[in-house]
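In the block that follows, a single chain appears as structure tokens, in the form predicted alone.
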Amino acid sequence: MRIGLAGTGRIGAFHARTLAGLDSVDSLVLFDVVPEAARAAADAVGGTVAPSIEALLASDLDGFVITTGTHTHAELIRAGLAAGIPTFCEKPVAGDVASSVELANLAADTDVPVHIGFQRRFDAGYRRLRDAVQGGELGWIHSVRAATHDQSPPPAAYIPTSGGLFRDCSVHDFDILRFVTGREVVSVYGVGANKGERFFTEGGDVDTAAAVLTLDDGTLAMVSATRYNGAGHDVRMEVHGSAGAMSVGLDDSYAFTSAEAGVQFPPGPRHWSFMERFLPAYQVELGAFVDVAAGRIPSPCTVADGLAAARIAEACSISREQDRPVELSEIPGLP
């Protein structure tokens, strides 16, 4: 298979290496607005460089991978659909809900598959948790706790274009909450605070946030996020039910130190970045996209799924800004 990739920054170069290691991928064609970055990534994987997006999409591709900035996602997904090429796009679908709704409608009217990149769906722990929840192993579920705690903040220049902590970071928790429980969020209450660098406040964002979400069956979910978890990269989910409880992320790499005397857990080593934490999941995810592009499986995370997570993030952002509960029915995009 011949795969085209647009965007050869950190995640793009990483995805190019992963794709190059798949047996079914014969060749890679790369594009970046910084030609030197595309050339370096291509040289590292034995690929070629396209001089433009138009040239990339005209390269007889079997699949198109988008790892560019958020503000370009909607335009490039449209281009992939127009070219009839199965498309993979890192989250989010678009920079705003309205564009995500438009793309969800467009994708629904075509047979060209689009796979949105929420890699936690391919993590072995989250998949085991999903099976336990939806198979009834934990009884009826009454509460869920999810956390995404980054070890250190991104560059200041990233914040004004990120969409905010709920849309940029917690959106992963919102997607995996739907994936694990099989339920939909009906209302949220979000809060946030700043105690770190001033550029968060100056960019209209927060460095730490939390939200309480109510699901359509009455389950309560508590989600937290921060840019300042000095102990390490901490991504977890706990599900509590009438017959048992189960967690993901509570393992040897757990970024905590116990205050209990004589307790040696967790022994480490800790994770320090999301790419380290989810390396196997990213590899499985791209392997799945190749299967999507080959027509072997349907998209495991559609544009509609991406829209659903974006709507929850939007509701939490509005809730934080307006200091009130927000019903998901207030957010555009209901079927």
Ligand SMILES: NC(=O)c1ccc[n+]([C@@H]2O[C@H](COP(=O)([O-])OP(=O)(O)OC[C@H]3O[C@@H](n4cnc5c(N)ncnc54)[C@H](O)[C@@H]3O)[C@@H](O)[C@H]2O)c1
Second form
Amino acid sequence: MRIGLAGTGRIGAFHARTLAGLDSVDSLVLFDVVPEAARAAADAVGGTVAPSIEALLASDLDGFVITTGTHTHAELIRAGLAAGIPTFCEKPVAGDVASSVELANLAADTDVPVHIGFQRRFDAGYRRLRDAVQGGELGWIHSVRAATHDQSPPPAAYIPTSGGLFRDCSVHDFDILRFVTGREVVSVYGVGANKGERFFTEGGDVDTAAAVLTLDDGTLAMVSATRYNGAGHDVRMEVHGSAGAMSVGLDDSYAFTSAEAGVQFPPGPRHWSFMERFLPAYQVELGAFVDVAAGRIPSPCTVADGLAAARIAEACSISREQDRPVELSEIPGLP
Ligand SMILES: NC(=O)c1ccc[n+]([C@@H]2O[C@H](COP(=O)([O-])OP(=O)(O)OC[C@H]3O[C@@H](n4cnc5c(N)ncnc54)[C@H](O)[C@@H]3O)[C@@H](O)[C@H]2O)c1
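Okay, that was the form predicted alone. Show me the form predicted together with this ligand next.
Every component of the complex follows; first up is the chain already shown.
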């Protein structure tokens, strides 16, 4: 198969390497608005460079992968759909909810599949947790705790186009919360703080945030995110039920030191980046996209799923900014 990829930055160059390693991918064509970035990524994987997005989309592709900055996702998904090419787009769907709603409607009106990149859906731990929750192994669920604690901030230039911490980072927790529980969020209360570098405040963002979410069956979820976790890259989800509790991320790499005397757990080594933590999940995810592009499976994470996570992130962002609880019914794009 021939795959085209737009945006060869942090995650794009990484995805290009993963795609190049898949048996069914024969050739890769890359494009970036910074030609040197595309050239470097292409050289690293034995791919070719397209001179423009139009040339990329016209190069007889079987699949189109979008790994550009968030603010460009909407126009590129539209371009992929217009060209009739099965499209993978990194999370989030778009920079704002209105565009996500428009894209969800557009995707629903076409047979061209779109796969949104929430890689936790392909992580073995989250899948085991989902089976336990939805199979009743934990009894009835009363609470969930989810954390995405990055070890260090992305470059300052990334922040103004990221959408903010809830839309950029916690959106992973919002998607996987729906995936694991099979429930929808009905209301949220979000807060945030910035004790780190000034570029967060200057970009209208925070470096640390937390939210309490109520699900449609009354389950409570507590979600936290930070850009400054000196202990390492710490991504976890704990689900607590009447018959048991189970955690994703509670393994030897757990980015914690126990305060209890004599406890040696966890032995390490820790993870220091999302790429390291989720390498196997990204590989399975892009393998699944190749299956989507070949028509073997439907999209495992649709634009409608991306919209659902975006609406929760929007509600949390409004809650933080306006210092009040927000009902999901206030956010446009109800299914
Ligand atoms: N799923 C995950 O775990 C994960 C992790 C990191 C980033 N992301 C998402 O991936 C996207 C990219 O993030 P990043 O950290 O790689 O950003 P980045 O800034 O490092 O890279 C973006 C690249 O896109 C290029 N670009 C911008 N506009 C373009 C356009 N119109 N056409 C072609 N190229 C264009 C830029 O020149 C840059 O090279 C973001 O939407 C982010 O949310 C997802």
